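Okay, so here's just one chain, in structure tokens, the form predicted alone.
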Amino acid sequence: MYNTALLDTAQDTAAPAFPIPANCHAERVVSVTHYTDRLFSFRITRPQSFRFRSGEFVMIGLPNAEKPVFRAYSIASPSWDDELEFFSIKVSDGPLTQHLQKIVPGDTVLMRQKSTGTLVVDALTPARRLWMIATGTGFAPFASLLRDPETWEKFDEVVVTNTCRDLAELAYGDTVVGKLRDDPLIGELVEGRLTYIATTTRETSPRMGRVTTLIESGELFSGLGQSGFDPENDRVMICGSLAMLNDVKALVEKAGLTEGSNAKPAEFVVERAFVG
């Protein structure tokens, strides 16, 4: 199981160790949840002036150096949320995550003032079904989009895939999806319109296999009344490792879908900000 560190209202906000860089928000950590020794999520306060579209990412860092390290993080909370949520990997020698994984409620997290990204519904042309294909922490932007009413207003059906090595690594996605039907804002919209496909690649689970294998074999589409991606009815969002991005991109292009962008919406989009 995972453990959660909740905000202690009596605790003072930790003072930053270094001056706050220009064009940055300094926000307080509200809660931290550790799922495994590799994955955790955290929530921070949201600046009143900060606006973003569900599915976008922002640069975050810590006030632990004169020139702090910043990395791109998808915002996992929807655009209407009063707080900002992030889902992160832990890397023992990572320039940022070796420190970020140790944050506790009351600490300060830095955030650049502007968000951006391609995993937004505006970058897709209208269609009946939306596919969200994720591996690992690539689930984060979909956690945002799944909780946004606009997603359900623009698509009749949503299929979200979540592929990790072990069952414990699926916990974050399982939790987000499990709470959707009870969400007072979108619960009624989700009913009967969501398909969640969680798979593992190492630990034995009800459904196993890499998402690329499941696409190529047709197993991913079993139960949906189709044999593959349909350019007319399907739109696809992809987020995960570089290898997965390239492989799934090739498969959806083979199916006849065209890559879109904010400037030119089309049938599928890929987020490349977290690789390379």
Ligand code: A2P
Given for the second form:
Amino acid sequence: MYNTALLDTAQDTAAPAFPIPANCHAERVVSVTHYTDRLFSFRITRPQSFRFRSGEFVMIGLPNAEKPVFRAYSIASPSWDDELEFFSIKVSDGPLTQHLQKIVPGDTVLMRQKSTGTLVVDALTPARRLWMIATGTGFAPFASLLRDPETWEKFDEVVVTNTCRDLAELAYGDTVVGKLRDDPLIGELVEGRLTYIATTTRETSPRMGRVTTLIESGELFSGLGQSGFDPENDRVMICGSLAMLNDVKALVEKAGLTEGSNAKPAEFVVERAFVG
Ligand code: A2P
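Form predicted together with the named molecule, following the form predicted alone:
And the full complex, kicking off with our chain again.
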């Protein structure tokens, strides 16, 4: 009964009532995983012609209107993957996510043809250690970069921080990190080189606190033999809400790191996570 309902929905949406807009790929939903009432991930087929760099984002929409709403989504799968993965928030009145949160396997998702973004290893100058600092759905680009051998070729060590309101919201990041060591492509590269620091801010858990608090207190660096970011050895990527970006960026700049871009690689890069 349940499966039939899913199939009906899938068939309804598989034949969109509206024409596919120009410069768009129409891809099929392969799987959907719901983590909480606020967060879910999904995988879609990958067009053969679609190329991207791990860490980039692309515009996503649904074929449910003449002029569909598109939103920026970081691609969470690495550049070598056969499918494309995304990690999304659910907003009950969000122009896109109120509908997107209801997709099921077989449905159609629209994707614009060109990806872009600054959370790419090319936008950073070489150094020993890469920090990936995420809150909420800001973990998505790091799910991509962590699974790309290029990240491990460019940096000796990776520290990834993931902060969410509660433990259930950390589940997506926990799963991605947990599977790295068994990944046939990445497993050996990761061994002994990855530190994962997951914290909650609203639910009691083994490690608590906003990442900004942990940076300011120096707690984030305990075990590394330093009290803050080191411009010579550390490179930083930041992805989260606008307020989080501003606050973390200020702390990273205070430590003496300069912001980089594709045109001018430097010591840290930022990208706003999708929020509506
Ligand atoms: P808090 O619970 O104290 O608001 P959200 O889901 O609202 O985007 O939040 C994701 C995580 O980011 C939460 O743990 C939240 O903490 C934290 N957060 C929100 N704003 C900031 C900020 N300005 N700096 C650092 N962390 C933040």
